[in-house]
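As structure tokens, one chain now follows by itself in the form predicted alone.
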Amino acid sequence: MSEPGSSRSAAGIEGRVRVDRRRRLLTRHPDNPLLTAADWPYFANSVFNAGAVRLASGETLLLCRVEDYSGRSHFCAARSEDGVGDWRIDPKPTLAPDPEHYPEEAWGIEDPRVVRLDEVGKYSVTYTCYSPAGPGVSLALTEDFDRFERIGNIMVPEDKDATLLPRRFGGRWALIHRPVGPLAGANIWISYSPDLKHWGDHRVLLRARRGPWWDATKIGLSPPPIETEEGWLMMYHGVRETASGCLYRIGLALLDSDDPSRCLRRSTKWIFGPERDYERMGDVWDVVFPCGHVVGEDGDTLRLYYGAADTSVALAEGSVRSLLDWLRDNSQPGDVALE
């Protein structure tokens, strides 16, 4: 990171450049960043921070965050058969924002999660709605990515980072999702509702640590998280403010099977931080900010769609086993201190 009073000029980064010999759980696809705003069929500022869903013809859909001039956010569908290159491109907003309806929505919609639902027969896509009253987290439900039917409002200001699990737990459904408060911070919780609409039992489900930690000053869910045998795999993100502003990584946590507000393991070390020009550059410096995976049919063969400093669509690889053998060796109970 940048020392204090240094210039954070692309020239800078270019000499800070050195061999890694770290272990690599996700590897960064040769052809990013995949989709940026010139990619796309209308004016768009920046396209980032995209959902992701392989659908039933096997297509890749991304959701995708796109920033217009006004600095107010919509979602946009790209699809694409092999899930990296020919990605057709919805001519024109894919769900845009309906202030008149839901004025929660003023301000833009934001940061898109897409989960299946087998026992709806729908995809879930929970978001960031933004209003002056600040970011809270709403629900949409849809069959074809054309129609959706709007649950609204959910978590009301501030809230956001939230997705479903894609089944019910003693007959509800749970929801993860990060509020912030003056006195509480800025935490992961869990929260439960029999109907998608009326949610409550809210509980901690993950801290920020304290001091000098990655993750230290906010954290916040990431893709929504996969089942495993060993349990829920999830991503998330840390925040670390420094002399330069804030830095963005992604970390990893097991929540239990049955009973997912039980956190079993948490990493002790960051996996993914921002390091190529894309994502140390651009409209937030050094972020990479995950909302969307698909897993393969061998459920081992991960993608993981990501955001490159809220100016383009990245993608890494790896496999949900060695993320969860690292995690094993990396990691502590998910109820100890955190100081």
Second form
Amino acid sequence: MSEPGSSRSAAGIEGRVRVDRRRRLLTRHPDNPLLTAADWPYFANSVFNAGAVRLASGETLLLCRVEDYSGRSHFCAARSEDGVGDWRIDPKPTLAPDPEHYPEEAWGIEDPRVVRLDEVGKYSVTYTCYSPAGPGVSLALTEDFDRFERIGNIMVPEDKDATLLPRRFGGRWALIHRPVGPLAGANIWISYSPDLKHWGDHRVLLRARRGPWWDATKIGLSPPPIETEEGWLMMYHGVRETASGCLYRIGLALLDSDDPSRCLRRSTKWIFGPERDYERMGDVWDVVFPCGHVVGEDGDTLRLYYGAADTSVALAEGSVRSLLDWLRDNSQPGDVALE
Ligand code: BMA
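What would you give as the form predicted in complex with ligand BMA, now that the form predicted alone is on the page?
And the full complex, kicking off with our chain again.
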């Protein structure tokens, strides 16, 4: 009796069963994509790259990037009790660019990452501010996702993919971000601040690999790192340039608990990449771009919200423990940029 999929099965070579043996550390939700422009209460071209947080009420809030028909983006909040359906979407933009007071936002605001700062009693929203000067990093604080207090432009162009860590290290806040330089390219950096406004002590945290690697060319932080017993589990996106465009995939790194400028491990392989139609086709093909997650009260159940093809918001679920276990067996120590 031959195995399904073998060339001697009854179906023969032509009709053999295809067995998908790709790794599945993250499982796509059957309701994907969860949110699209068609769900929006006002005209929008696309809805994607959402920051995420579980509110004190237990609700999940997604701060979605919404692109309007001018091509510029703003943020709009969607709330759901179960984090999957019945989204209540703000009837108008929740946070819109304010170029009159913040000229760095003239071309829109993009890709928010949301982190609760217990010490401040507020949520931080780090985002890309886009203007003719290029993309930079801005920071705003909010208690309720209704009123926002802008700290302003904290990293000059070209820089993006930024998040705060939720607590101080040696008295200083830490910001992970992705500046781009003409010689060194697009690598992940960490910087420190005593007051959230003045930033310094800039250090390279993770460098893009080169050549055929999945994270050659450009890398950037994905959602905010997750604090675990082993360290900060950081998901990051790697961009590989191909003849048919860029491929955005997600890999892992582990940062030291007390000194997040130290990378302990870095995955050699990617764990999640564009496969489904809604990830492969859209305004920008072959993009998965997570900006937010919610970790369950068990500290393990992971819900990762990601932008799919710069067109919709989708959800993949997994386990923090399984990601850490996988990373141990599929990584290199430290930030080794393999040649
Ligand atoms: C990156 C960011 C993301 C976007 C991705 C793919 O540079 O600008 O907002 O999802 O490109 O277009």
